[in-house]
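Next comes just one chain, in structure tokens: the form predicted on its own.
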Amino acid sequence: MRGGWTGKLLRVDLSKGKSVVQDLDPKVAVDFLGGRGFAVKTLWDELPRGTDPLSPENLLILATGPLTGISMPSSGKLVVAAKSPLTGGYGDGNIGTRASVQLKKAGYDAVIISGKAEKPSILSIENDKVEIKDGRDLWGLDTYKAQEELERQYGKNSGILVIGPSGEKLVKFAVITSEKGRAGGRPGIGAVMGSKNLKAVVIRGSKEIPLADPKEVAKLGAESFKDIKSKDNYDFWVRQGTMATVEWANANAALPTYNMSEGVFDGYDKVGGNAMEKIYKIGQKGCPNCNMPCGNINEIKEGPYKGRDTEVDYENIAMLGPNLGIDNMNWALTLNLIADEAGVDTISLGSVLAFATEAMKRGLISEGDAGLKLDWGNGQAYVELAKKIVNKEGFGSILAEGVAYASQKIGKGSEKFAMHVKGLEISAYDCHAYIGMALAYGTSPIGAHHKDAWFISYEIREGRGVVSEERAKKLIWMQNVRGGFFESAAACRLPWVEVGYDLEWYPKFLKAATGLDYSWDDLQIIANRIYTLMRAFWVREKGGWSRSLDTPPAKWFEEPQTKGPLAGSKLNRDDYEKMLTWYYENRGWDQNGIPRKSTLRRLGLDWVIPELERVVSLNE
């Protein structure tokens, strides 16, 4: 390996309190470029079908690519993955944080974690040294302390990650976070880590990044970092990052309201883009590398949490904001921040609350069930649940297993409403009216995330109530480069997504950074492969598969919105039925979503075969 990747993997077994470094197969890392793609490539080779996620035996995986952390737009992201407690299926998220860039340069690709530490633990990896030291001092610290703590003791430019109180009682939706509101692995992966009795990684690496040119690298990124600020969004990204996404999907009918009943929402300038700018915002964040940050830090005006700051986008705004009906930006903060402090995920968090909402305005669950009365917009009563949720007290308990578990046991046709798919709640975009982002969340390789395919935008800007086998394709397509190119490559996506910045300028680098000539077909190729490797993982998992897991909830084709300029839409069955069908095709999938024979061959995963076909009859 000439550079990109560090050639080298960490294997960490906290049971027996030992560590080894192996060598990284030069075919894999060709293959699966890194990240997402070794991370699936892992859980397939390694864990034994039918896992309990919360035992030892699951693995925790912290994967690098070989774009992360060289001197690129937006290089600082890492891949959290294992088998998640909250579907069953595989999981993963990224998070933009300095350990990413430290682990690269402890020299290593990836970081396995087996086992389970007898007593809560912190692992420390310097360079060669790696230690599994005792962390009983932090465990039930909030995440904003924990943080501090280890900064305090390890030097600031150590990058860290850590859970909260949440992912150490196990919360189903508990994320692994860094930095004070940096979070990712929205499947559990935080619940996981708490599994093993592990608070906290701290990596701190010296080694230079190994680079095939270093020259053209640094000459490349010097002319991306210029582009990027020419671009002519540039100014007001920076001013409003993804908030102005509020306004955006609130003209186009999208913004989720009312437990994602309506895409409209009347107080949607009070928690918008421009709100937060001229009144609540005090800072922004981002992530190694980034010259365009994401993380806006806004302050809390009133309330319990008065004066305290807390690091928004639109999904945390959309979900415990309009979707709870809450027009006060103070409270949609304060569960914001509530959230990050315990370590769970603001988007699971923002959809079991409005579940809950929508369960007792129906008359399913009472008061006197939930332990308060719930209504829209009460913004005293969400942080109250909220607090009951990520502590496992009471009513909180059963929402703290998720939507999808919480309507079985509430039953009486709730189901309808519990707004997932495959057991992950569904991020900020209502779909009533938009066939091809619904599709999107159907097919996400981890539950309806919109981080592999943000096709809503490809919708408004070409026309909206398209059902084609091309919009099908378009789709794929836009999986491929979001969730197989930067979730495994590993990179942020945002550059691309919001100013423009050119797609053509990642093949250079990572030529550059690994001296191999990548098209984007190639590209395109091992997303395919990506992509069909986590399906056949879903597959093994579940011992088969039906349309109906890739299908999304029965509200949107049942219950039209009602107000707004789209009132009225819903959407069709027999039309998504269509555009399944056409997205299976492309892929190469059987009617049932399950890959084929020959594209496992295609794919250069022949090896899958025999494991996938103890569990399921595989057609040619």
Ligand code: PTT
Contents of the next structure:
Amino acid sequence: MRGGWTGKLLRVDLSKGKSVVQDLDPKVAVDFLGGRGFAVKTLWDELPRGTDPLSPENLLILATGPLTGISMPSSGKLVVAAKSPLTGGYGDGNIGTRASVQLKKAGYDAVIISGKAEKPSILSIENDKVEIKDGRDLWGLDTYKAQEELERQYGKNSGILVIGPSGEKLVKFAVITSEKGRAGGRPGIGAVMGSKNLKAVVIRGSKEIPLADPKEVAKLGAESFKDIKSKDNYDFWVRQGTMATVEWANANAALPTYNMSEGVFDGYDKVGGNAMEKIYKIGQKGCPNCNMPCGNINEIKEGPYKGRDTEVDYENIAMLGPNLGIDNMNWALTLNLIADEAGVDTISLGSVLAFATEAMKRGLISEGDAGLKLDWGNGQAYVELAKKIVNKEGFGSILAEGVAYASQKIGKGSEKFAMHVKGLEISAYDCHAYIGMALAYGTSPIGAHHKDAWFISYEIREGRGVVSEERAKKLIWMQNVRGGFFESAAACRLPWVEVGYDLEWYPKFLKAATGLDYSWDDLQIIANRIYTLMRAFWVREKGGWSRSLDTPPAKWFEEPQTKGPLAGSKLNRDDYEKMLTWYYENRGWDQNGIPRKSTLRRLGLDWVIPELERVVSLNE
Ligand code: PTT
Ligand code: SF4
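Now show me the form predicted in complex with ligand PTT; what you just gave was the form predicted on its own.
The next block holds the full complex; its first chain is the one shown before.
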């Protein structure tokens, strides 16, 4: 390997207190790139079927890719992955953090953490020096305080990953956080870290990242940073970032409102990008190597957290604002800060709060059951319940298991409005009117996340509600670019998605970094391989598959939107089934969503066949 990859993996066994450095198999690097690709390959190879996600046997994987840390726009991303305690399937997330660059500079492409430390611990990686240190002093601290303390001890430029009290207490949607405001691992990767008694990972590196052609990387980097700054919407992006999506989603009847019952919200403008810019925004933050920083720091102006600040994106505000009927930005910001400090996912938090409210409004749970009265827009009550969830107290401990579990516990038909797919709460787009986006959620390989395909923007541009094989193929292409390439090269996708930075730059950077010629056709094949292996992992865990696991909740099919420009919209089941059939066919999976033998062979995954055949019979 000439560059891009360091060629080394660090394995840490917390039970034994030992670490070992291994060579990265060059074929794995070439065929799976890194990040998500490495993670799913490792979990498939090493995790026995049925492993309890919160047991010491689960593996916590921190993985970079060949583009991470190089002089390329927005290359400071790290994938965190494990078998998910929330979904029971493959789970991962993506964090913009100094830890990504520091890991490459320390000389590793990935860290694979197994076992469980005897007592709360910190994993410290400084180049070749790897230590498991006593972390008891930090246990119990929120993510902000833990971050501050670690920066004081190890220096501000260290790469720091921490969990909060929710990760320690194994809240099923706990995340890993970094630098007060970056978070990743929606499917409970923070709980996996907590189950290992691992409070933090601190990484410091001082080596050069190996590159096949360092001059070419520097040249492409300089041109690219300039190119990004010249884009028409650069200034607006830096001012509002993802928050402009609030107004856009409302205009297109996709803003999640009242537990995703509606797509428009009366008070949207009070919690939108414009209001943020005018009233609440006090600062700006970005990930490493990014010249289009989008971290919006906002000040809370009223309420119990008055004067504190918190970093927000669209998903956070949409799920903790309109989805709860909240039109006062201060409450949405307060809930966001509670989530970040405790270290839970804001999307899942917004979803379980909204689910509980709907259950109460439908008379399925009482004030006595919940310990308080929930009503749309009542920020005070949501703050109270959010604190119970992040600390697993009373009724909060049921919601802390996620919306799928809570709906099973409550029963009485509440599954219909438990807004999740495969156990992961749906991120912030209402899909009553968007069958393509509904399919994107249905088939996302970690559960309902928009990261694999923000198909709704394509649907709005090219025509809403189209049911065709072309659409299913386009969705696969988009998933492959976003969830296959960006999650595995481990770079931020937003330069491409948001300011129109050309995809053609990426093969050039790959060539300059690794010396290998990847075309976009090659990258599509790699992505197909990764998606098919992720599906194989799920199938092995479940002992089979069913189309219902790739289908959004009944609410979107049965209860139309009642307000806004698309009032009356709902999904049609027959149309959804048609789209799902085309999706499976074009992925080379059978009509139950299980990869075909011929597909596994074509993608170089023939070694998966014998093991998969132990749990399910495969079609040719
Ligand atoms: C991501 C999901 C998102 S996606 C958001 S806002 W978004 C929420 N952010 C949370 C948060 O913050 N705190 C918290 N406690 N929970 C949160 N949950 C939600 O998590 C993020 C940006 C954003 S902002 C997006 S779209 C892009 N996502 C990328 C991605 O997934 N891959 C990639 N290669 N590039 C990406 N670029 C953008 O990064 P998950 P971040 Mg994140 C505070 O974690 O599990 O992947 O879910 O990473 O560093 O915060 O940057 O409107
Ligand atoms: Fe991070 Fe935003 Fe830059 Fe992407 S665009 S690297 S999320 S600051």
